[in-house]
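The chain that follows stands alone, in the form predicted on its own, written as structure tokens.
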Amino acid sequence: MEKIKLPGSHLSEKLSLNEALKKRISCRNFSPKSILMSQLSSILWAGQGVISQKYDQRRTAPSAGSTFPLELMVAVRKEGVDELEAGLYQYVSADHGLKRIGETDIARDISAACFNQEFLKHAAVTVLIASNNERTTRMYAERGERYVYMESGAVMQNIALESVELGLGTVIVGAFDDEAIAGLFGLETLRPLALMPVGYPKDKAFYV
């Protein structure tokens, strides 16, 4: 499948840790603009993107043993983002890249499938946090599991705070059909934790 290079990740000054802290909160209300493909790096980045390739590809999330449980899929609105086909991405830590594994604008099947979360259909994209819990509990055995849960969180959150940064909106939905998601993301080995859509809030004052 087609390999895509990201941009760079460029660290911002714009906002304090505390001040993103303080901007969080949860849009469920898109506006149909397309966000950059800049801006798509800098959250896929601040989910799972290497921060040191001398120590085990160390990432931007803490991993129990370095066990890396997680991948990021995307789901591409048509217009989602600038200078990328509508489609399904995976991303690849290792090279901050995206490798596109599907052709077709699927907003409307994942909003289905999230028992017809409208708003869902409006994002630009839709990243999708999935695990393959074994590469964790072959070394944790079944404490594995919450280290899954615990990481998951984290990169959560960095894409979250990532987002008020760039001044977008996005929101952590859990309610879903989980064979429904695996089926539209084409997962086999991986199981679907969480989504979170992705793009510019629709009222103005969001971040006020």
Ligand SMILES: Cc1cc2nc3c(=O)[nH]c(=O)nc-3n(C[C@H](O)[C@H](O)[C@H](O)COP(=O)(O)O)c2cc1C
Second form
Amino acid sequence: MEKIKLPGSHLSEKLSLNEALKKRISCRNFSPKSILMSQLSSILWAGQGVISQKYDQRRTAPSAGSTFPLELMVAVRKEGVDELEAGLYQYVSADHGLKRIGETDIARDISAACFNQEFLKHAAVTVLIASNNERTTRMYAERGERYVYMESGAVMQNIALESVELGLGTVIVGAFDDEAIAGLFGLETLRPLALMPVGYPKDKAFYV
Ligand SMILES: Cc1cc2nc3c(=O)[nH]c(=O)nc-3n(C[C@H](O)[C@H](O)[C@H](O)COP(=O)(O)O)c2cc1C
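The block above covers the form predicted on its own; next, return the form predicted together with the named molecule.
Everything in the complex follows now, all chains and molecules, and the chain you saw is the first one.
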């Protein structure tokens, strides 16, 4: 499986947290313009990046009992990211890298699996937040299910705020056919929770 090291350029700090919070808004109208590898890198780092080797590899989002049930996968549209082939990738937090797991642009299929939400065809990339609930229920029994969903909310808000910081748009997509999305992303033990298409907003004044 091809492994790709992501650039460690998650250091853009143009906005204060309060400014980013004030600008957060759902984007459903994407420009066809490609995004940079460094931007994709920052988006994935914001979602599940490792920020300390101490404390069980502490990540940008909290995790109940450090059980880390969440995985990020990313579908890259043809010409969606500079210097990255279209296809499917899994984010590997520990390496801050990508593992290539598919070679096809599935943007149109994702849109169809989301009950034809059109904007998913045009985003540069679509991030899938998927979970292995067992990692958490092993420690917390049934209550662990709830913890997984709480954790995914933190991850999604991180990605949304990082998108604002980078001048990119995103939206949480929860309306989709679970089986169809699992099939498209080749999930076996993971369960799809949400999708986040990311790209430049079509309207240049989106964040002004
Ligand atoms: C759990 C969840 C699921 C959502 N699913 C969708 C969706 O499938 N499609 C969509 O266009 N927006 C979806 N949204 C985005 C909401 O519609 C949006 O946040 C809401 O309209 C408020 O707008 P704002 O985010 O711009 O403040 C979802 C939001 C959440 C929190």
